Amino acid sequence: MKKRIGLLTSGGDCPGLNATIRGVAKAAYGMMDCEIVGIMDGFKGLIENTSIEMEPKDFSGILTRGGTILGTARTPFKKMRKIEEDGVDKVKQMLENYKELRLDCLVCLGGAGTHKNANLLREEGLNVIGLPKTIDNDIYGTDVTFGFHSAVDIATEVIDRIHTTADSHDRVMLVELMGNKAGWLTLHAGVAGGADVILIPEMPYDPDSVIEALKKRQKKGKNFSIIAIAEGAMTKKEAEMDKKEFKDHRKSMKYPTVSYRLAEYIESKTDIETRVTVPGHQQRGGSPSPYDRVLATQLGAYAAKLISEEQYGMTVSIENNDIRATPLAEVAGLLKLVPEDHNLIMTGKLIGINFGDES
């Protein structure tokens, strides 16, 4: 019996989405008689019933292509069951459009929010499979997500290039990397790029600890320093605030991002010229790394295998290099954060990296 497979990409784009789409399609066409329907712009497309009938040729030449051929959008989980001014019952519309498209299953490529939405649809009785995408690497239940290693490569290159400017001008250079709640990207790029200070959301920092680390380098004759800081990094004082207090505090600041505030503090406490670099969405762009092309192909093909076996309600995970299926219910709504005793943090401390937590 022919299966109709729906595909959508949701949330922020990243390298590897197209490679994963290709992996699903090529494996599905090889294993079963199937039709593939591309849902445009994520869950928004499922709500609005915007889709295209796809053919095998649509999946050729996209292994190395960045972004997503299906388009993407952010549809927050907290708004899914909320009927807003347009009067649209989003969940009802998705269920109806799934049936109207005659889908046998829906494959959702995305991050933590996408997995929550996918699990919601599972709870509503739809056949759903998740695929773990995010440059933040924060999806619970999988060792790594596709897109992460590509972003680490890009972020590391930024830090590499900053070294020469920092050295030439005797400056402190802050490189602000993506990661609002999880610091995996900043941690890996910081270690790979030879950062002297790494600040991540999971480890609230003391600005004076950073100052001391910079002064120690000066005393040792080091005329420059590199700080890798995640966009979600916070001070120890901020970590003690409740959500409302923290939100009001950040709104009242004159600084566009956390790195500019720290840069001004460093200049006020030292005689070191300090500059900020924010690579921003460059970290999401471009062609996936070879590692991510392989990982994306593995995960996509395994999703097709699950479809052929009608094992739904799962997300595809990788654990100790083993590709496996994990129930969506076990991972949806959970984040994988960097533990303070993570071996890469321990390694960083052994080689002298400051994490802003030293007194």
Given for the second form:
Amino acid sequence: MKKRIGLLTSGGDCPGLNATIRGVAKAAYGMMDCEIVGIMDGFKGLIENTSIEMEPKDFSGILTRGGTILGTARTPFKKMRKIEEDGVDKVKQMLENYKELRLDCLVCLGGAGTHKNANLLREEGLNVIGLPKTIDNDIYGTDVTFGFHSAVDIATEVIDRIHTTADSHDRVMLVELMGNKAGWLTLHAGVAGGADVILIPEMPYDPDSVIEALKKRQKKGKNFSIIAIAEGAMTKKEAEMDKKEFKDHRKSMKYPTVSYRLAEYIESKTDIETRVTVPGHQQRGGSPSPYDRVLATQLGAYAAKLISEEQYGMTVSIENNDIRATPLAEVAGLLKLVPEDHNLIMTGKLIGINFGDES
Ligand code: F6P
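Next up, the form predicted together with 6-O-phosphono-beta-D-fructofuranose. The previous block was the form predicted on its own.
Entire complex below, previous chain first.
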């Protein structure tokens, strides 16, 4: 029997979304009699019923293309069951539109939030499959997400370029990388780029520990230092605050981001000129790396296999190089954060990287 497969991409975009879409489609067309429906702008498109009937040619030439051909939007899980001013019952609309589109299943490409929404639809009785996308690499149950390695490549190149100018000017340079809760990107790019200090959300830092590390380098005759800092990095003091206190404290900060505050502190405690670079959304832009193209193709094709076997309620993951299916229910609502004893942190410490945790 012909299957109608719905595809959507949700949450922040990243390199590799189109490569994954292509992987799903090519494998699905090869494996079964099917029609593919592209839902536009993530769950928003399912709520508003904006979709397109797709053809095999739509999936050609997109392997290397950044962004997502389906568009994306953020539709927070916490708002899904909330009826807002427009009076729309979002969940009801999605169920109705799934039915109206005569879908047999819905493939949701996205991050942690998307997986929560996908699981909600599974609980409501829809046939759902998740695919793990994010530059943050924080989806539970998978060793790696597509988009992550492309972002590491971009962030590492930024650090490489910052190195030469830091050296020329004898400066401390802070490179602020994406990652509000998870520090995987900063950790990997920091190690790959030879950062001297790496600050991630999972390891609250002591600003004076950073100062000590910088002074030590100065004493050794090193004329510059590089700090890779995640946008979600916080001080030890901040980590002790409750949620509200933390929010108010951050709101009252005069700095646009955490890096500017630390830069000012460094200049107040040392004689070293300090600068901040925030590459921002460049980390999510452009073509996926070869690694991500391979991973995206593998994960996408595996999703098609799950559809052909009617194994729904799963997300595709990779563990020890093995592509497999993990129940959405086991993944939704959990985050994969960097453990303090992660081997890359251990390696970093062995080679003298400061993580802001030594006093
Ligand atoms: O989830 C990916 C991510 O890039 C995070 O690293 C970052 O904190 C966030 O999205 C930025 O979101 P937006 O693009 O909505 O500003």
